[in-house]
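Single chain ahead, by itself, as structure tokens, in the form predicted alone.
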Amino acid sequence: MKNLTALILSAVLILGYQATEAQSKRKRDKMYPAYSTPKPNKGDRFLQTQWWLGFRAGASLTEANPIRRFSGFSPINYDQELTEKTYSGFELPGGHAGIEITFYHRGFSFSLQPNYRRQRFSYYNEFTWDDAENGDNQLDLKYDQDHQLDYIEIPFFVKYDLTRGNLRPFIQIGGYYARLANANKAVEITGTDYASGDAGPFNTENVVIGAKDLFIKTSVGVAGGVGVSYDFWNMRLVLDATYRYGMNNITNAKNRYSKNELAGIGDALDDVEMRNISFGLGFLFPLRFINKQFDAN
């Protein structure tokens, strides 16, 4: 009986002690809320940031926007507008390939994407030579000129993920600085000769000439776009579309006529700014690991 009484008394004392401790903890939590907040797991803190490194490539379309027009001819008895060039839109394909280095933190990514980029644009001129005394003596000429510019480009973007998880749509905005590596232009001449007695169309083979001296060494601009990334295995697949808006005239005004091999046919580059739409595909790999797994919240 004594043993039973002692056992009951011990149980009462233990329960009373636990109740007192619980009440004390509740008071302590109210007075010091920080004590009641669970500390972030070390792994969770680790996964809030991530470095990514990988390869990216893609295709692009370019448009040249003339901001001031020039010609190798000075009209005397016809309108100056007849000498103006007609530019193609976003038609000629180009491409780019490079690497991507990205730092991620809490939904924001800061991405450096150095690449080698090829951009193309074209225009054409049309001229008609008339015999003032004989209207049948006429020569129509059309000059199609395709320009190919190669740049080493260093763009920088700030991205924001719109969702979390494996599939992440994002928006991005940034700018770029590019250095001209090479430039060529191809010229094709077509026309109709009515003065030779055998009127009919003709065309010449494309003539490719170096055009690096016709352009300045740098190109700068701003850019923005959208994309989506998908995480699987230990890599990230990125698809994006970006619009680049050139902010400087890329024509070398000093060499507009002096270094132009086609000045004799009336060619003179206009002052132009570049517009470009790029579509990219990237494969990125994480540089920080935890328990042989990776993630980025």
Contents of the next structure:
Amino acid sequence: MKNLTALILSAVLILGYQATEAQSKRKRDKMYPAYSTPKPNKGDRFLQTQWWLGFRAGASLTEANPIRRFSGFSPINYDQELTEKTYSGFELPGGHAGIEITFYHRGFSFSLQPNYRRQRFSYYNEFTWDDAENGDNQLDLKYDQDHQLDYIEIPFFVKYDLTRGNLRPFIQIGGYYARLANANKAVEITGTDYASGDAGPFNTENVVIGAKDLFIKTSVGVAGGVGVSYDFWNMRLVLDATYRYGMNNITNAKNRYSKNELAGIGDALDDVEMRNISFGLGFLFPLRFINKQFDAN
Amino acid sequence: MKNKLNAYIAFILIMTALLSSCDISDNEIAPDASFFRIYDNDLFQASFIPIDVKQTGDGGYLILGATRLDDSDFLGVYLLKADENGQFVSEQNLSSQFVHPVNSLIEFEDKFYFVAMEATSLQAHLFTLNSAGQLTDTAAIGGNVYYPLYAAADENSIILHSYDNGDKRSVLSLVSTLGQVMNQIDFSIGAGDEVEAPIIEHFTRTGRQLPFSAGKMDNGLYFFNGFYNYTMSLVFTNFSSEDPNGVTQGQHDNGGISAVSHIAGNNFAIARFNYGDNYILPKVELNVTGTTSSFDLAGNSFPELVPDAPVVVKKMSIDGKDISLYGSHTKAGKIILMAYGASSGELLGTKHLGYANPFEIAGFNATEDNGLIVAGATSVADRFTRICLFKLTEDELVELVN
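Rather than the form predicted alone that you just supplied, could I have the structure of the form predicted in complex with the partner chain?
Below: every chain and molecule of the assembly, starting with the one above.
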């Protein structure tokens, strides 16, 4: 998964660079006067300073990184490590949608991108109970638990445009502050009950519970990424990929056991930090120098 | 440009304020303050029955329990030691020579005591454990004490309720911590094998677990909840008369008192059962010098409890208030705690423990950090009976009574 991410990020960078190189070799349709020359006029106010406003949306993949392990089971005759959860990694798709307000000045952009974000992660535990004297007495169980967390997030990025054409690859770094809006948890129990006389697997219906009390309200972290923007007509199309590195434990330590409706199956949330890869698509509109014909001048 | 710079500085300051006031910095709790543990054994046939839990001198927990024995009709004695975070430390299955550990671990100074029965002679034995919960001594209780039913603390001695199946009598004894009987009195349960049958089924767990109990009032009067005159009765005695001072009668083993805690004077916090129904009486004045019927005590009906529910009630101090804390379990498979004002009898709050699997209560006790430790049984994967512990914080208890 990490290799795939690196590949995607590299591809975005290379594409952006090649496209920019190509632009510099051909004469383009003029959209903004400021972009109409290969070498922009340094005194052009539009080029130097601009506000952009628009909306953006995209998909994301999340990984929960356990920093401290917990379990409701305290084994008597087997290793505690067997109770540890196996996390899914960047597998379950999430999404986000919101607006973007960006202030551009001399190649640098300061961007606020409030959004509603859904992040998902999962883990599973496996347990076996057996009988050394009677091989038919065996039960294998697997608890799959899927978490869906909805945040209202306020990320702030500083972007730097690597070129100055219509097609602009950029890099961005920043941070985010998010408030939990909702959280759900679903568990599916599958297994094999050899003692029942039928060694076929079984699975139970998914149980979905509200899990808002299991997580604290706040999530913060740093973020960095790459992207490319393309200006056409009177708008800017932005494609970016961003890696978010959560810097706090999002599990509510005080409610780990007391508010967990799945504690009875031995579940106790680990202390986890979030890692997230987001792919976004944005449409931005310039707020300055637009006349009634929506031509920047 | 300067205005914009100011706007960004303001934004950063607002973000900083949000971060500093958020719940991140407050998201800490000591691992020993709150936990839930299921003590799992991966053996298919393993089964454990919790009886009581006490906090030990090292901050850990000692659980008294029972297990099924292949070579006895009675349950074996099982001890489990957990650390201060509730993590399993050690277990001890006593030899099948000793069976049927009775309710409650008793703590005197830095030692713990419990009573069990010798498997062949059926004589009661007193077991002594050190502050770390390690077994240090076993003594046969003298004075022909057989079939122990319930043990309770009385200053520096033990109030022991037992059954004499030879003469079919309920026995109440005062036992020293060395196992010597200092005082004893017995009362007839009535003639005929039919009266005795529920008691024997209680021992072999082939029938219902009956709510035997014992204690002492602040006026020096002792009481036990057991069989007297054909019924499950709450019997008051001063050890000096062959007849009880007072009796609150039940209806054979179909009705009677299911839990009792003395408050003050003749006031008690009790629970009663009647043909499966359950009633809570957080403050009731009992006639301790006459004969009455538990049926006439009425009380608050609790249909959510399992039929003839096991109930534990203890007098506790929570948030500066004298509380009668009831514990039982519901038909939905949850443990329920109910806090009543000891003097007012007013219900202050309830709390449910346990989700997903069915849970049953065994016992609870206060902890050094003013929290509560609750021992129960749960059925892992709906079939494997395991001991579990809930550790509640002081804040959770304060919330319960406010």
